[in-house]
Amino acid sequence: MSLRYDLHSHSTRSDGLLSPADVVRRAASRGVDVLALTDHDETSGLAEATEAAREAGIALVPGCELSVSWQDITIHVVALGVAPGDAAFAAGLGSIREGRSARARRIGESLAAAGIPDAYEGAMRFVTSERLVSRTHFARFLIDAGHAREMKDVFRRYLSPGKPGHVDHRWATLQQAIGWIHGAGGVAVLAHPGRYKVAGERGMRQLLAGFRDAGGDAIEVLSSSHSPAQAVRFATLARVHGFSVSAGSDFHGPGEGSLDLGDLPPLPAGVEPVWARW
């Protein structure tokens, strides 16, 4: 019997709705055999998740989702199988979190200029870890305040490039992020490539080539951000560029996102899963 993997999930240690232990217990109850907790730029939930996984009888992969700047866009790189105590890795995540705090202030100012006052204070009411604030916290505030009805709508109207709540920010470079991940013994996975606003097929091939040249190991093929057709497309691109593939629901909480833990379909045929490396 093949194992069921979900290698992308979030807890209250970043912008998820459930504690690390509750994410693990939900995954186990929904048939996941191997789970990665990949909080944004944060590993503080891994100890709690590891203990819960031991009690629930599932395997936990220590992970993290790093914020990265490539050309003029923000991309995310999932680290899998890292040693969270690695000094360079921990310092790198700390530097990214500092940038998040500064960005949050500027998002609040940008929304205030667009006629939405006190957005920073509103977002902070949804923050569940004093170490990290994200756009998702602003999105929850905007929905709660009646400015949008759901996550996709609020990001499209307020938080994407060119919209009132978007601010430019420079994160870690691809080379820095992948260097930190490899230095901590991990595998670097390009998260949900279908979400990035690149210039068509040519732009996507440039992104994948840049990720490969920086040392990237795998791309996320199955994701709540991808349609079945996109999953097939990215499986093909993985083969072309020599990547392994990964699968992750990008779970943030019940009712947020199109996939819950345990909902991922099988991988497309003809690809090497990233877990084959383990």
Given for the second form:
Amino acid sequence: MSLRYDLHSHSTRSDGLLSPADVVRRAASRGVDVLALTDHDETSGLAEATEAAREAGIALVPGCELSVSWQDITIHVVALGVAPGDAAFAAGLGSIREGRSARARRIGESLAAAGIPDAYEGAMRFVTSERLVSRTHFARFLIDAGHAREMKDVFRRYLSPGKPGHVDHRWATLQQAIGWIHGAGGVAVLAHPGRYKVAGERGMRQLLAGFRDAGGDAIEVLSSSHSPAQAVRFATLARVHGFSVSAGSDFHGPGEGSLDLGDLPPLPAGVEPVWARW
Ligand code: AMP
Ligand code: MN
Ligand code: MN
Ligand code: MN
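Given the form predicted alone above, I would also like to look at the protein as it appears in the form predicted together with adenosine monophosphate.
Up next: the whole complex, starting with the chain shown before.
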């Protein structure tokens, strides 16, 4: 019998809505056999998740989603199977998280200049871990305050590059992120490649080549950010570039995002799943 994998999810330790244990219990109740908790730039939920997974009888892959600057865009690299206690990895994540608070202040100022006052204070009311503030918390505030109806809307109108609530920020480099992940014994997965604003096929080829040259191991093919056609496209690109493939719902909470935990179709044919390495 084949196992059901979901290798990308978030808890209240970053910008998810459920506690680490509740994410695990929900995954188990929905038939997930192998779950990765991959909070943004943060691994503090893994101990609780591991314990809950033991109780629920499912496998928990220790993970993390790292924020990375590549050329002039932000990309996300999912680490799977990492040892969270690895000193260089933990210090690297700490350095990524450090910039987030100052960035949040600047997002608040930029929204104020666009006519939305007190957004920083508003976003802080939605923060669930003092260690991590993200654009998602601003998004939840902006929806709550009636500036947009849903997540997609908020990001399109306020929080994406070129919009009033967006500020530039430098995250880790790709080389740093992959070095930390490999040093901690993990594999490096390019998250939701379909989301990045690169210049067409050529831009995507450059990104994938850059990711491979930096030591990247796999790319996400199945994701809530991908259409069925994109899943096929990225499966093909994975084969061409010699990557394994991963699958993850990128679950943030009930009713948020298009996929619930474990809601993933089978992988397209002819690819090597990242879990074949375990
Ligand atoms: P940050 O890491 O603070 O820049 O926040 C990024 C987070 O915002 C992502 O992990 C998603 O949870 C959320 N996000 C980004 N773009 C969108 C979008 N277009 N629709 C919904 N959520 C988004
Ligand atoms: Mn997120
Ligand atoms: Mn992401
Ligand atoms: Mn994610």
